[in-house]
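Coming up is one lone chain in structure tokens, specifically the form predicted alone.
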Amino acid sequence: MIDLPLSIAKRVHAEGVLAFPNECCGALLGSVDAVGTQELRHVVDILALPNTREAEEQYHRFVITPEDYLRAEQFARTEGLDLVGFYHSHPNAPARPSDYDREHAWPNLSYVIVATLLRDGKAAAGDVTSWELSLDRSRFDAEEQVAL
């Protein structure tokens, strides 16, 4: 489960629009609480990260380097937060994870995807969804978004 406040979703939207027609990417920062047998990830901040995929591939792929992953973890720690997941955009595509996304994801994190598209000749944000990778890495499950 994820607690993704509207203010944070709007910031992810803005990152997606800014990067269009390429994919944006970044880290979700917050905390994790146990709710019964599930985890609830509270997102309180984001950290934009560079898409280091080759320039000609950035329109449909992103890469976060190990160094940027480490930088995100260190930044979270200095803010008293945890790295609870990642976000990225899907330009001109639905906000659903691809096989590529699944192959590069880890269980126990949230993956927020924002669809970006052209609307009246300008980049605009579409749907925002959140996903969690199954423990056996075979599929993404839609993550329940909790409004607190």
The other form holds:
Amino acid sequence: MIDLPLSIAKRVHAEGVLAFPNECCGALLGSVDAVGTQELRHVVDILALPNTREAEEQYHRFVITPEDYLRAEQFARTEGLDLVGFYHSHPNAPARPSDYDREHAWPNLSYVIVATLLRDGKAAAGDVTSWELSLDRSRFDAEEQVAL
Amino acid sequence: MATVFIPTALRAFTDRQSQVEITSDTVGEAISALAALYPDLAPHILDDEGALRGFVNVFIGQTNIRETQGLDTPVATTDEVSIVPAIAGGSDLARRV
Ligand SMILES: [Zn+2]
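Show the form predicted together with the partner chain, please, because up to now only the form predicted alone has appeared in this conversation.
What follows is the whole complex; the chain from before opens it.
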């Protein structure tokens, strides 16, 4: 489950629009609560990270270097937060995880996806969705959005 | 004892611990000790031959051990060892629009 406030969703929107027609990517920072057997991830901040895939592949691919991952985790720690997931955009594609997303994902994290598109000649953001990888890696489950 | 930092993605396998103190001479020994302590963690970081999985990096401080001596890299008691998962993805779009 994810608690993704509107203010954070808007920042993910903005990052997606900025990177269009390429994919943006970054870390979700926040805290984790146990709710029964499930985890509830509260997102309170994002950290935009460079998409380091080669330029001609960025329209449908992103990669975050281990160095940037470490920087994000250490930044979170200094803020008293945890790295609770990642976001990226799908330019000209639906806000649904691809098989490629699933093959590269980790469990126990939230994967937020924003669709981006051209609207009236300008880059714009569409749906924002969130997903969690099943523990056996077989599928991505849509995450329940919890409003608190 | 060196401190090993566990990424959020793998804490489900370390009783929610975000850091674990390990005594070892090398990174390889530290990872093996960690895997012995938390057997469910092992398949996520090591392959069948005990080598580091391709999707996992280990850092000492800010240095990736792939750039030093790999699992044979020495660990000092004051070192911070971080397990870092590789992060990538993308859409199904087959060609640029
Ligand atoms: Zn994707």
